[in-house]
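Listed next as structure tokens is one chain, alone, in the form predicted on its own.
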Amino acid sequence: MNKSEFPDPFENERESKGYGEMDDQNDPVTMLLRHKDVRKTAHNYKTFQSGAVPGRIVVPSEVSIRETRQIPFEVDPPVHGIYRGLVEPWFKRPLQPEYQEKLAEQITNIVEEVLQEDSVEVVTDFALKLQSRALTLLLNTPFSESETWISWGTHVFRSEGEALDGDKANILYDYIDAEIERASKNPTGDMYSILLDSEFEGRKLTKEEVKGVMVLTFAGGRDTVINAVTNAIAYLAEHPESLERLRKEPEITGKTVEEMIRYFSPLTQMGRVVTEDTFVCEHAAKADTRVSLCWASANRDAKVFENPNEIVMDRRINPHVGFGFSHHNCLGATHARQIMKILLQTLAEKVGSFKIFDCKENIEDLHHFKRKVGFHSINMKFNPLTK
């Protein structure tokens, strides 16, 4: 099996049942699997809340590990509305054309770096700091900010064999405390000091809101862009007719953008809790329960997608729910989208070819389902374009 090719644990599953079920600490999760489901329910924020107990509806859940509400993530319409209201503007200026020229000069310098090493490690030593780099344009903080992210390492909550760390989520935590001290103190023109000096129902958000937006913005975008970065140049490696095609029609990249993110799904799923006992595919939900939305086995649906388990580059129709769906479609999409936008179109312009070495899968645990996220390692030469 090629090192970039993604298995699709949920087909037996979904085409038999339409669900899978998991233990996650005791708390355990009915995984909606077919498309139609997980659009649906995830519309149903009546039944299906996000607003439950902070952490509860991650899956592994964070309940463990914090009491800080992820705000607008966590919490549902008609509240969700007027938080979203106020972050997403700041969200949308990846759509600016001085934030693409920041980032693409960004990336462009990553790569020239890299194309002079022999061996590069892709996830530590390419998608983290791409990422973390990046995250400074979209927090309006200065770039050295970057050193600092980079050192903790590709998982804010994770360690090695571990689903969470307490310890290591408050190095995040203390931190953003921290940043939002010095930002009431001192406002600049960064996140937190936009955040510090909005409005809510005719009031300031507090500081405990502001770390919520905070909290979600960090994590919500980090191991996601990691993982989407690293699959995208490993398929890259893999398919050298591929990156010959971008060069030649670069008029797809876009498509090819939504494409890698149906196929890889940087993230696997995400919970609600049910407020009601109702049923979930003809399988009872029992109140106070928790579901997930399995955008991973809904982006494989036969029956919405052809070749399900193939990268269409130019696929004509694609709805994915990478980016999640309804209400609660990620805020970070349009950031992640320019990222992997810019990043395609470097490479097609300044790589010749990869060599993959060697490579450590990540493979998350769900129980008796085993999905394929991504690496821990993947070792690679970036050989440049010559023309």
Ligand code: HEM
The other form holds:
Amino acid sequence: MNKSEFPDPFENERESKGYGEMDDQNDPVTMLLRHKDVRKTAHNYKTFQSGAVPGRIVVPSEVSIRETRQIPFEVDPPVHGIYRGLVEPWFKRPLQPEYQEKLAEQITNIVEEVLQEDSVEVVTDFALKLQSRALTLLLNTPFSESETWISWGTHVFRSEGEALDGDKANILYDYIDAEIERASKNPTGDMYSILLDSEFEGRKLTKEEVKGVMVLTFAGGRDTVINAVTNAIAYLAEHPESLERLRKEPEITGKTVEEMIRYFSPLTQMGRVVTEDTFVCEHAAKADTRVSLCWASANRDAKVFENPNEIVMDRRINPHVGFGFSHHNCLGATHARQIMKILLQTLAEKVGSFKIFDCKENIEDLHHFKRKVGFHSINMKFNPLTK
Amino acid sequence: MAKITFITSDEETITLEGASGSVMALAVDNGVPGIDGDCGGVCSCATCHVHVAPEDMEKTGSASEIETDMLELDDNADEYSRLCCQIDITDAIDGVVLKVAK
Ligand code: HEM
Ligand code: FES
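Show the other one: the form predicted in complex with the named molecule, since we just had the form predicted on its own.
Let's see the whole complex now, leading with the same chain.
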């Protein structure tokens, strides 16, 4: 009964000193572990910047494998706000009823597919497919594109066991370059075309800027959604009473989604580069070093969350930072929340129970900390609900 | 039943009636611009920020600690700020005027 348990490796350090340290390719990171510090630091973009050398705020650092600046992620206010204003309406489309209907159809189809199988590897045969298909809605591209994205597998940016893999990332970059060329010759209503036609301070966005937005959209929404989906299913498999509760009290579904994002925290941390000598948690942080905002640790802070290590499905007050906080909070959250909400509704409606056969955990190696973030694979059977 | 008036950032006035649930849910269901309610009302998104008319503060009460913590970092927040997902609709708030922050 513990495959869906996600231990909190940060508790001791969080309570005793408030920060942890990790080495990363000779560019060490001071990890901020407390809810209050994470929020305060996320807000203070002047001292803790995102607009450093591209790739540096990511942990593990991507400095050696990419040059394209991801937009609006690696830009600071006030320019950040201009870019963000350009793309925000597009990322809010998941609030539209037609969008939700199409997403519900996709999710119903994939759930019905797996109900036919004797054994399903949920990461590849469910979560990756669902994530890729749903992304065609966000990008407003043909459904068939999802087949290409699925064929890349779960490791577009890293190969198994190794840190970062430049060759693998190139597949994505080449693909996006080609798509931008296509859209600039034959514009459609897809995200590439809309971006190429957007105005930034009196001129059109450049292809490099469009690429910066698109790379981020692919990268930011892939592993995070795959882990959220897979972990949610593992949890429901081990907690049939929770699945039953979603059936009986569908009105709590939205709260359950937020609680799952808090508990699973699919994105563990994100870095910032320090611009001036300062202190974090009474610990000196020198200019040009890195700190990280550890969302996963903040989300288990007992000062803010009662019973932080439990999933409380109807947690009423839940100021989690799973989608980040302040200026850079997650642009894909509207899409991700709809996916999760419709997924839980559909599972409650169609699945009676699950059986887990075996799994391989995905443990992030953060130097002193080892954090379970999801699964490399998990084989299960979905049993239909018989009324 | 309570009548609630929203003044949007475009100075549009929208008056709605509700009997139960949160003020955020009422606003979202009726498409009040500037209130998105992204997190569904669990106090994690701040997309439901309003400024209560000073004379109505007595009716709505002031912000809880969780709300002030959430708003503490918002330059646009003041002593009349509330996250309206945390205001329940009851007869007691009939007639309040809320200025949408965004
Ligand atoms: C459950 C799934 C997801 C989680 C947990 C998550 C988490 C986060 C977090 C914590 C941040 C803040 C990063 C920072 O402060 O530096 C962020 C930013 C961002 N996310 Fe997500 N994300 C998810 C899904 C998505 C999806 C589906 C997309 C798009 C397809 C996406 C696109 C973005 C973008 C564009 C930003 C940068 C926003 C900015 O800099 O203004 N995310 N995400
Ligand atoms: S709706 Fe998210 S904080 Fe009120």
